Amino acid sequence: MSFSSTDVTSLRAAATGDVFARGDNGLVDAVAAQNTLILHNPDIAVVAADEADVSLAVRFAAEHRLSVTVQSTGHGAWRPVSEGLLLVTGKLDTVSVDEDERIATIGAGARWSAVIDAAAPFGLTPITGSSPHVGAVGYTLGGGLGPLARSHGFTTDWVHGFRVVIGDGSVVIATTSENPDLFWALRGGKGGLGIVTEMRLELVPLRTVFGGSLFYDTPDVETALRAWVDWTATAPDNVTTSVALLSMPPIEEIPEPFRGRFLLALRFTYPGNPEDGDRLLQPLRQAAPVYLNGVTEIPTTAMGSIHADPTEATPIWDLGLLLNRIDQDFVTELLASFGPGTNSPFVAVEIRHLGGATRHDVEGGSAVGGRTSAFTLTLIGVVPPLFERMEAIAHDFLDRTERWVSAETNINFSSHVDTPEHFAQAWPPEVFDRLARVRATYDPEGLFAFGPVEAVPQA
């Protein structure tokens, strides 16, 4: 790696967007991640204003033997970038909708909220994640499991094509007919394949859903949780649910009904008429006394309220994985570690029910990991002084629940990906090997940094 201040000056002159070298004023803000514990400090950062800037940055990195890492909205960072070139694509945020074709063309930096709002006037909606604040493209590259997962599958199942800047700085199209191997890889392979500048996503005709959350107060958490676990065994494929054990701090920022309480949130989404949805919800509503009932017919523009994920940048310690199954013995272990009275340091312990459409791959296949799994599990903590305790509790819990954990996970639900072995678990072995071959084809010099250093294919 070798470049001079003159090289940086030339890059600034050629780029439309901003270019920062290490130590420059503005660098920290330009590369800030959503997790405030992740502090990037690359050799160079390029905040691309357009696709030409992306190509320019990639060519500069190749010429000067700099690794390239990409960040859009700042979500999903699992380690600090401390060298090479960090390419920020957040300003590539245009969204357009073709009503007749039911296709949204989405820039690399667009958040789901923009896509949802653009589609809604036409009675259409994207199959999004739980948070409208997250970048649409980065989320989709890892697969994408949201509040419509069981009825509509992974978000990436709805992708029709990508524009991609590959390792030599050129722009290629990836579809089922053009560079189909790259298209396969981008549908779940996440990174190391190139820089996606634009995505074409099929929208579904849907104006409303019957959805929201039931909340159960501390005395009823166990009863409601155990009832939900039993209910999932025969749940209809067109209903997507999840639960979260919530330990709400006693601070003014938390709404009064939740402040200082330990609650179970049971999220429910049914993309059909409210009468049928209410009937399907009835067993869960009757399982235990409901503290607050927030399930009703809502417009698709309000689906973010189902999970109500926070949008503020914050320090986060999290751990994510997938589960083959859960049963009442698993619930016993879960409550022993994170339930009422345990003084758990985690603000949220979430389980999402998979299956249904998530099990069915698209025609031609995709690189998504986790299709055979039945549930996701995510632990989230936000108080840095407790992070060491969180890690110890989490690993003790995993030691006791190993028999329920899937051998394969999903890259969007992986965290602390610091070993090649952990990285590889995000895909089935045959998919992981095929991804390595595709990366070597489109990035033969190993320019695009992704995963642990030891796991990144090198030339």
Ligand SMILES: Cc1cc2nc3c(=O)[nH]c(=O)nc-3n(C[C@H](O)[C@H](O)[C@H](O)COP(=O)(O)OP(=O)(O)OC[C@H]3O[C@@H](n4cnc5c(N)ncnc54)[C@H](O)[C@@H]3O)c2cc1C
Second form
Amino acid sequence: MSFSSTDVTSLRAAATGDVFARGDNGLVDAVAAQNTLILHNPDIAVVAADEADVSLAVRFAAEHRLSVTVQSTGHGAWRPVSEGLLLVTGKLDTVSVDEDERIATIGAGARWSAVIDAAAPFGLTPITGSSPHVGAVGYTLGGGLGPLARSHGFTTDWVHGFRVVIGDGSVVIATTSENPDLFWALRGGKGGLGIVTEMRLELVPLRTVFGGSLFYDTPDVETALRAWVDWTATAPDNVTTSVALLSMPPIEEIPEPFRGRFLLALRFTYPGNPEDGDRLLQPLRQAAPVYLNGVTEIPTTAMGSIHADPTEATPIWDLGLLLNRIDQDFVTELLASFGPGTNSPFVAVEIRHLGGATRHDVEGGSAVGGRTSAFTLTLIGVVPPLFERMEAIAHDFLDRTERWVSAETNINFSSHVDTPEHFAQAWPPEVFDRLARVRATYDPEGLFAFGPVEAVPQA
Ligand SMILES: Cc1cc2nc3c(=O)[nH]c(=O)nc-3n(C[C@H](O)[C@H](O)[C@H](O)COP(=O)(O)OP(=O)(O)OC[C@H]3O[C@@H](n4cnc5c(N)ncnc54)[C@H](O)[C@@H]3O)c2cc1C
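Structure of the form predicted together with this ligand, please, following the form predicted alone?
Below: every chain and molecule of the assembly, starting with the one above.
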């Protein structure tokens, strides 16, 4: 890697967006991640104002042998970027909707909230994740499992095409007919393939869902959790549910009914009429006394309230994986580590039910990992002094629950991928190998850093 201050001045003059070199005022804010413990400090950051800036930055990186990483909202940052060029796409946030074709054209920096709001006036909605604040493109490149996962599958199953800046700085289209291998790879392969500048996503006609959360108080957590696990064995494919053991801190920012409590949240989403939804919910409502019932008919614009993910940047420790199955013995292990009375340091321990449409691949295939898994499991902590304890508890739990854990994960649910083996697990082995071949085609110099080690191209 070598570039001079004159090179930076030339890049700055050619770019429409902002260019920061290490040490420049404004760099820290421009590259801030959602996890406040991750502090990026790249050699250079380009805040792209348009697609031409993306090409310019990639060509600059190629010329000066810099690795390229990309960040939109920073929700997916799992290690600090400490060298190379960090391309920030947050300003490429345009969204337009073609009502007749039911297609949204989504800029690389757009959050789901912008897509949801643009689609809603036409009675349409994207298949999103749990949080409207997450970036639509970064999320979809990893597959994307949200509150409509069982009825509508992975979000990437709804993609019609991408515009991508590849390793030589040129722009290519990836669809089923143009660069189909790149299209296959971008549907779940996530990184190391190029910088997506735009995504065309099919929208579904849906104005409301029957959704929200049932909350069970501490004494009823075990009964409700065990009933949900049994219920998932025969749950209809058009209902998506998840549970979260929530340990709410006793602080003012947490609203009164939740403050300082240990609760089970059972999230429920049914994309149909409220009468049918209510009938489907009934066994879960009757499984144990309900502390708060927040399940009702809501507009798709309010779907973020189902999981109510935090929006503020915070320090985060998390661990994610997929499960083959769960049963009552698994619940016993889960409660022994994270249940009431364990003084669990985790703010949330979440299990999402997969299956239904998530099992069906698209015509022509995709690179998504985790289609054969039945559940996700995510452990989340936000109090740094407790992180070491969390790690120890998590490892002890994983030692006891190996038989339920899937060999394969999904890159959006892998949290920090710290070893090459852990990284490879995010896809089936044959998909992982094919992804490597596609990466070599579109990024032969290995410019786009992705994976556990910071890839710095050698001169
Ligand atoms: C609160 C929260 C809720 C979440 N909920 C869900 C969920 O319901 N379902 C789910 O599947 N995942 C979920 N995730 C995981 C999330 O989808 C991933 O972390 C995703 O990568 C975030 O994308 P981003 O662009 O917002 O983040 P960033 O940190 O900006 O980007 C993350 C990565 O995405 C890739 N990327 C982003 N933009 C581009 C681009 N233009 N071109 C090429 N690569 C790009 C890069 O590899 C980049 O490192 C959640 C994460 C958080 C923090």
